[in-house]
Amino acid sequence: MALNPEFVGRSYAPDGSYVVGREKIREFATAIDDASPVFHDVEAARSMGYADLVAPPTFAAVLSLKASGRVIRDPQLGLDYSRVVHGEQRFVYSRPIVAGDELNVTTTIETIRTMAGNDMITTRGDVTTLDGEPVVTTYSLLISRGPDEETS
């Protein structure tokens, strides 16, 4: 089933906030094998001018993935997640994410297109503080593989 192109521009409001914890930052940095002191040591982060531990740049994927779940599960969109592969991810920062931030994500469908029998959907996640301060904008491309061709 093709994705519903009428969903372009549709936004999904935040579904609760995300509190960024020190241990989550440390765990993520360890998982991506990044030993930078600003990701692990509070004093090192403060000595670099940050209020607390800094999250690695790709940490925003944790928030955007959770928020994009509302898009993925929207039955009217027509996305068969069992056929989805992740095509691309990028981040545009206004400021770093630091431990103690409480953040919201509003997800918007930017584009829906079909190419070579595959549906492609690009979403934008606007990550802000509870006061509305912009922190990072995430962009994600998902590719829904077309139906399998019969072989003879």
Contents of the next structure:
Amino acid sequence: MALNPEFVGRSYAPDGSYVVGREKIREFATAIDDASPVFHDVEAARSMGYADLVAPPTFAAVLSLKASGRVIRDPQLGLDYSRVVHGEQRFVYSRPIVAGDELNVTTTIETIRTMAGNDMITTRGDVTTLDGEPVVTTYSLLISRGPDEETS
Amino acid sequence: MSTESRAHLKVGYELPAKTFTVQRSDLVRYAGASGDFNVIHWNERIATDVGLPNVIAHGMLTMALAGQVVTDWLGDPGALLEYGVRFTRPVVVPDDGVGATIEVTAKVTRIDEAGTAQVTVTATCEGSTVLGKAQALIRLA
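What would you give as the form predicted together with the partner chain, now that the form predicted on its own is on the page?
Expanding to the full complex; the earlier chain stays at the top.
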């Protein structure tokens, strides 16, 4: 099913803020098998100049996934989520996320195209503090595999 | 990595490599921690129904594991300015008590006058690369 091209450029304001907790950071770091003290030990993070525990770099995907969920599942967009695979992911950091941050994510649909029967959509997530300080920008390419690829 | 050693960094420098094992339990743990409960990461019946060889790892888990080669070496996660990958091949995780093995290497591929450098990461599983264009931009000083 072709995606609705009218969605290109649409921006979605934050749907409630995300408060970053220490235990969530530890849980995420454990899930990615990363024992670096800066992700687990508050004193280790403070000795490196951070206010609190630092979140691993890909933790930003937890926020952007949460924020983009309602966008990519919008029935008007026409994305068949059961056929979606993650094509690309990129993060551009202003600073690491730390425990205690209260963050907003604004999601924007940057491009929509169809290639070889596959629908492709790129979204940008601008993660900022409540005061608007940029923290990290996430870029995601999602690919909805066309029926022709079923046997590949 | 100390600031002094960064100053002597040259293109071609190889970062210490790492090997990770990913089992089904790791996928369940990552699903819970990340909030990504897509069934293809834990349900073999549905994964094979949609044409996959078996349950596959979250791309974001592979990206996170591969990135550790860079952040372990950097020491300070704040020295990571950009990190991006393409997911070129799925990491298939069979329920065989062994799981999948991901081998990660990385090397410095560019040094910029601005005091930054590009690190290119290679992640392989069963001899095939699973990430494409996996690059990090790091701050040297």
